[in-house]
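Read the single chain below, which is given as structure tokens and is the form predicted alone.
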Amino acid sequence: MKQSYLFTIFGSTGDLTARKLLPAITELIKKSYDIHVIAVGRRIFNDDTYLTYMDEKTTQPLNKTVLKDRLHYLEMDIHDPLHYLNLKEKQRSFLNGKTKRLYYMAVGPELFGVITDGLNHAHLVKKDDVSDVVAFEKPFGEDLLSAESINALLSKHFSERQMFRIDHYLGKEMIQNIMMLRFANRIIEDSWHNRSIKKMSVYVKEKDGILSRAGYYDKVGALRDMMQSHVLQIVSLLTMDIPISYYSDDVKNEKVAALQALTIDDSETVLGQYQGYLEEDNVIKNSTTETFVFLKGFVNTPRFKGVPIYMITGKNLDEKNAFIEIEFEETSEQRKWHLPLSTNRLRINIAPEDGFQLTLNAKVPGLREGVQQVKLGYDVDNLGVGNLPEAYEKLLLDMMEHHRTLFTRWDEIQASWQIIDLVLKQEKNIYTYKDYHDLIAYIKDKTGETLL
């Protein structure tokens, strides 16, 4: 009998639905994998009506061809425990003896402990049975205690190895290649190390600003939405220790050491706040809300003690760009050579590229003594490999399979909330920028340090 897979999706009206979850789902369907999902929401939809307003919700066309038979909506009232039963009668029709339960939390957290208890009153989940599964979206939490409440609820019906905490950055191509770089090259590992390496950087930058997303981002910031999941896992990758093994549970547990090994230069904090943000609709009067992050810090290992780590995100800013640099050292035979020697950088470039660039010192050709820098470079979207998988449809294919390496582990969390909580309880000095320049300006005055 063929795997089969069934997905009850919650919040299924939302646009993370819409644009990432429905599409992803479509694509696994036309590579044969047997996909059925029931689409839960108060509406008053039948299938193709619900599909319809779907579609309308994108900018892409979801392919109707494909998902008609395959999506399903059920009307139901998440807090009427009754319905719960209706939800049971349903999946019926898709169960057989090799069928696994996936149930995405498209909602916000308040709501987690109302579906879990009605899943489990209706005896449609069982715990520590991983055919059985629940995903939900970051951000895990406001601060380290309200995550601490969000697991404890989602812990009384599920394990820890059925629950699929979703990070998407996780899913990026570039992000899932970082151990591939680093462990499977000589030349990169060797170097990886405070002998070699001077400083590291990861920029997460947004060209918008918050949108229509106020009466969400008002509430968390940069720090809580970007900086405690997205750069601080990037920062994990980069800076963890050699694991024993490349099982989830093995690299997840030196992800968790480099974190909690991992210290804030608070003289060095700048938060800052772009112009016109209290103009924007829902915005508090007065906010103090920050929408942009400038963090130092350093990884207390003995590989990497001493080299600082800067992080960086915001919005409002002069493009929207993801990535990391690493510079490296110069080298005792560079001064020798009187030329204008740069040092060596490697580039990861995140979104909206995929793939990394070294740069180097080479003699500039001629009969005279010059030098320039050359990159050695590799273009994913230039290998002609076709359309690269969009970070959702890796996502929920590693949920699917149960391979859980993309996924955080409570105990990430948790550690990445030591660090943001320490960050948050800092005197709020807020620098209202014009724009990114005036940024790189201000942060040069105040630290010392040159942004890209």
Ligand code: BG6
The other form holds:
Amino acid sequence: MKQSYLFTIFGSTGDLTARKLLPAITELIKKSYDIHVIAVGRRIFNDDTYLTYMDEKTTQPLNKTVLKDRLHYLEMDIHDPLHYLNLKEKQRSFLNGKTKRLYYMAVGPELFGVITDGLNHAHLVKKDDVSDVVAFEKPFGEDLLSAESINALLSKHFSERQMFRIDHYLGKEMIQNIMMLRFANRIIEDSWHNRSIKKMSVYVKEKDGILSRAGYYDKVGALRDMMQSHVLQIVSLLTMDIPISYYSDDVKNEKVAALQALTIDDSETVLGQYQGYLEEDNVIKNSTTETFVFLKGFVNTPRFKGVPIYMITGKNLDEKNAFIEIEFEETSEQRKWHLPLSTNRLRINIAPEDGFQLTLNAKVPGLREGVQQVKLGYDVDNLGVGNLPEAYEKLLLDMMEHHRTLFTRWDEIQASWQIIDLVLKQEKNIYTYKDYHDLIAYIKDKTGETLL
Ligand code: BG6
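I have the form predicted alone already, so could you send the form predicted together with the ligand?
Below is the whole assembly, all chains and molecules, this chain first.
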């Protein structure tokens, strides 16, 4: 019997389902994975009208030919335990002896408890049985305390092994590449410590504002929306120690240790809000929600002690660009050259470009002495591999195959909330910024740091 997969999506009429989940599932079906989807929602649709509705919701058209026989709509009140019996009935036609059931919570965390209780009530999930798994996304709460209560709700009916906490940045090609870059390259591995690295910066810049997401965003802000998850995940991959193996738990043990050793230098924190934010639809009057964050931290491990780590993320900036910049120390010989030598830099491009670039000093060709910076680069786009799989395609596949490395474990969430909770406790001074250049000037003035 062929392995098959049954996704049940709660929150099936939302943006995430339209823009990310259905396109990713389409790609997997095209690659011959046997997948059916039950889309659960409150509204009245049949399979056809649901597909048409979702198609109209997205800017990229859905592949209706592929999805037509695979996508099944179920109208259901998730608050009514009896409705879970209808779900059970609906599932029955897609189950064979080798079907894995994947529940996807594309809903707010306030509904997790209701849904998991409902599933349990109808015996739609068996604790500890990894052929029933659940996926959910940030926000994993708004602080450590609320994250703990969400986790407790889910843990009632699912064990840790059945939970897949999605941080879609971990599915991005170059984030997946960080470990290989660090640990499978002698020249990098040998210099990945505080004797060679001068500073590290992680930038996740966005050009858009909050679009139409005020209802969500105004309550969370950039610290909870981006720092707690995506940015701290990247920092942990950059600063973790060598794991004893590349099995998921060994890697995560090191990531957690790095996060637990991370402290933030309060005096350098900058929070900003873009001009015009208060006029966005549904933003509350006088909101002090931050749309930009600059943090300086240190990972106090023998490997990284003393190396400043800058974390920058925000909306309404000059460009959409996520990258990491590692600056190395000067060489011991550098001063003797009497030339404007620069420090070596490794830049890891995450999006929209994927690749990395190493900047080195080289002699200017010709008769005269001189130095120039040369860049050795790897650019995924130039490999002709075609479109890379979207992060969600990789994450859904890993979930189907029970590969856990690209998902966050509970203690990673705990450790990152501990860091963010401390920042949230600081007195909030919000700088209103006109644009990115304005922020660069402000941060230079306040902290002496020059942003890229
Ligand atoms: C999400 C945040 O997790 O990531 C959004 O909630 C943000 O606010 C988005 O825009 C950025 O993701 P990407 O993949 O477009 O860089």
